[in-house]
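Coming up is one lone chain in structure tokens, specifically the form predicted alone.
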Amino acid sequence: MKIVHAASELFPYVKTGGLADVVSALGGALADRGHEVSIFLPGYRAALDHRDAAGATSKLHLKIELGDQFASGEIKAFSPRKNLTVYLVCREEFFDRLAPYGNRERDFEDNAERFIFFCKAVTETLRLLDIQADIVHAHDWQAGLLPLMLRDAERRHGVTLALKTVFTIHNIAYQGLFPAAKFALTNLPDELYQIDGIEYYSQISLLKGGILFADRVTTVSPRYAQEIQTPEFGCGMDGVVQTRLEDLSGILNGVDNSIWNPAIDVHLPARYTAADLSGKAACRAELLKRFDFDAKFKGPIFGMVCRFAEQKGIDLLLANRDFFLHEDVRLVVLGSGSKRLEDEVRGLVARAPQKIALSAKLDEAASHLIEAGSDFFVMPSLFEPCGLNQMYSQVYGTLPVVSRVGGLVDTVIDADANPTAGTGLMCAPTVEGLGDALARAVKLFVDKPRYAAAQQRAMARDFSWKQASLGYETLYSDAL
């Protein structure tokens, strides 16, 4: 099949969260299975500066209509592996920035222009290069208008640009909401600014465009596909989702085991396998050293890697500060985002720097070390479409402590509720729930044979993209 993906992030070129890992791993897995895969990505500064893009060639110069004006752009392309082409949608005014969506205080004010331009540029490139896609797969709100733009362009030009379209909701909380006046930038027919179009409470929603106008809609776990149909987790879009139930499915993300694999991980001071965990002990020692903890510490180390957003349950962690201040444990937190949350975590660190550490930045190498060197990985999300870190943790023999929501339910088995199959600990997404799970983690850690058995079960699980890519292949074939 000829498969085209469009997304605002792609590892290793730009990453703020799991979206980048998923699009990279899925695209690579499909390419390895012999499909002809193209991935469209905004031409961010980081992407253009990456060594893979050094030999990128200019494919097109575009003039894109945005309302009553035109914006120029350029398409550059390179091939990082067999059967895979990455297309960078370049326009310095829109994408030559240090961050993809905004600064730490607020989103960029021209995000509507930027991502409407992106969707239009992808559409125009498909037309001018005559790519003849079987499937065009758009990811999240930044590419949400692509299925609609494609069909509108086909109508206007009398051509077929894609046989079928797929839209994946990675997080329904982010909806691409903009003032109604921004609708003019789409140059779509006026009747699409209505309840059955992309109008949403007197605004426009790019996410809604993807949900309503793609041929198939997916989420990144089966549980999340059910949750977003409800007012509790649908973030106001549950009614929209319910109009597409026949075309909605949840496909669990996977782990790219060419990157996340303790046996070959280039970021670790020592490699290891389930059969020989001595390398994990070396990673633990390096983690203690890296964050200036006592090298002789024998108690449990808790790791946390996430965006600093309310969704991730950092407030629940902070509300359990007494546990980390008074128990014989260590806590390492890595992430960036909300200044309020970062400041509060810094305040906790200041109270016990010998026990708690924070690295407030995106650091790929450090995230691998934390996964490998920790004994438990804390992930108390209030909601979680799929989550990747809880799967990475199990692959690395680090038991996840997670909320009982979304994809976490699909990927973690509670060791107390199911002693013979458990691979982590689960809890309600509440202060008390997390507190109970942390206490159970210490109890589990002290019971060395029981902890080791759970660790071995976790490392034996298959979270590879082989299964996930088969799920998408089936979806694409069914759609066609």
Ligand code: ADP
Contents of the next structure:
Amino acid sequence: MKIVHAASELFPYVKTGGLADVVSALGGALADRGHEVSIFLPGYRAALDHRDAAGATSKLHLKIELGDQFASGEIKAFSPRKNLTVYLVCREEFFDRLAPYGNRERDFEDNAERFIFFCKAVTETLRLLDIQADIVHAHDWQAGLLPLMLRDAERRHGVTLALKTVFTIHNIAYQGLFPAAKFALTNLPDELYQIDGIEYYSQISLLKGGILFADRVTTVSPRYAQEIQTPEFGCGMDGVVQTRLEDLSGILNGVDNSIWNPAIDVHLPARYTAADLSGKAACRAELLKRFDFDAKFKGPIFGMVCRFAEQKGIDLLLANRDFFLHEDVRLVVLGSGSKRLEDEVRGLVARAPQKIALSAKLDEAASHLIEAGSDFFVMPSLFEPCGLNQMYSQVYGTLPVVSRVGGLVDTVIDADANPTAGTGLMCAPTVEGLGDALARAVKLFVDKPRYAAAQQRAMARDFSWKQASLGYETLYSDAL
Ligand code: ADP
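Since we've got the form predicted alone here, give me the form predicted in complex with this ligand too.
What follows is the whole complex; the chain from before opens it.
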């Protein structure tokens, strides 16, 4: 099949969260299975500077209609592996920035312009290069208008650009909401500014475009596909989702085991397998050293790696500060994002720097070390479309402590509720729930045989992309 992806993040070129890992791993897995895969990505500075893009060739110069103006752009392409082409949608004024969506305080003011331009540029490229896609697969709100733009362009030009379109919701909390006045930038027919179009409470929602107009809609875990139909998790879009139930499904993300694999991980001081965990002990020693903790510490180390966003349950962690201050444990947090959350975690560190550490930045290497060197990985999300870190941690023999929501339910088994199959600990997404799970983690840690058995079960789980990529392949074939 000829499969075209469009997304605003792609590992290793630009990443703020799981989206980048997923598009990269899925694109790679489909290419390895012999499909002809293209991935469109905004031409961010980081992507253009990446060594893979050094030999990128210019494919097209574009003039894109944005309301009553035209914006020029350029498409550059390179091929990082067999069967895979990455197309960078370049326009300096929009994408030559240090961060993809905004600074810490707020989003960029021209995000509507930027991502409407992106969707239009992808559509134009498919048309002008005559790519003849079987499937166009758009990800999240930044590519949400693509299914709609494609059909609109097909109608106007009398051509077929994609046989079928798929839209994946990686997180329904991010809806691409903009003032109604931005609708004009789409140049779409006026009737699409309506309740059954992309109008959303007197604004426009680019995410809604993807949900309503793609042939198939997916979420990144089966549980999340159920949850977003409810007011509790739908973030106001549950009614919109309800209109697509026949075409909605959830496909669990996988783990890219060429990158997240303790046996070959280039970021670790030592590598290890389930059969020989001595390398994990070396990672633990390195983690203690890196964060200036007592090298002789023998108790449990809790790790956390996440975007600093309310979704990730950092407030629940902070509300359990007494646990981290008074129990004989260590806590390492790696995160970046909300300044409020960062300041509050920093405040906690200041009370016990010999026990609690924070690294407030994006640090790929440190994220691997924390996964490997910790004993427990804490992920008390309030909601979680899939979550990758809880899978990574199991692969690394680090037991996840997670809340009972979304993809976390689909990927973790509680070791107390299910002593023979458990691979981690689960709790309600509440202060008390997390407190109880942390206390249970300490009990599990001191019961060495029980901890070791859960660890072996966690490391034996198969989260590889094989299953997930087969799921998408079947979905594409069914749609076609
Ligand atoms: P989300 O997509 O909601 O951010 P996921 O668990 O699906 O959550 O994916 C998060 C990804 O981002 C993981 O690969 C994680 O390691 C990475 N990540 C998050 N914060 C950081 C950070 N500060 N430094 C390095 N990697 C990070």
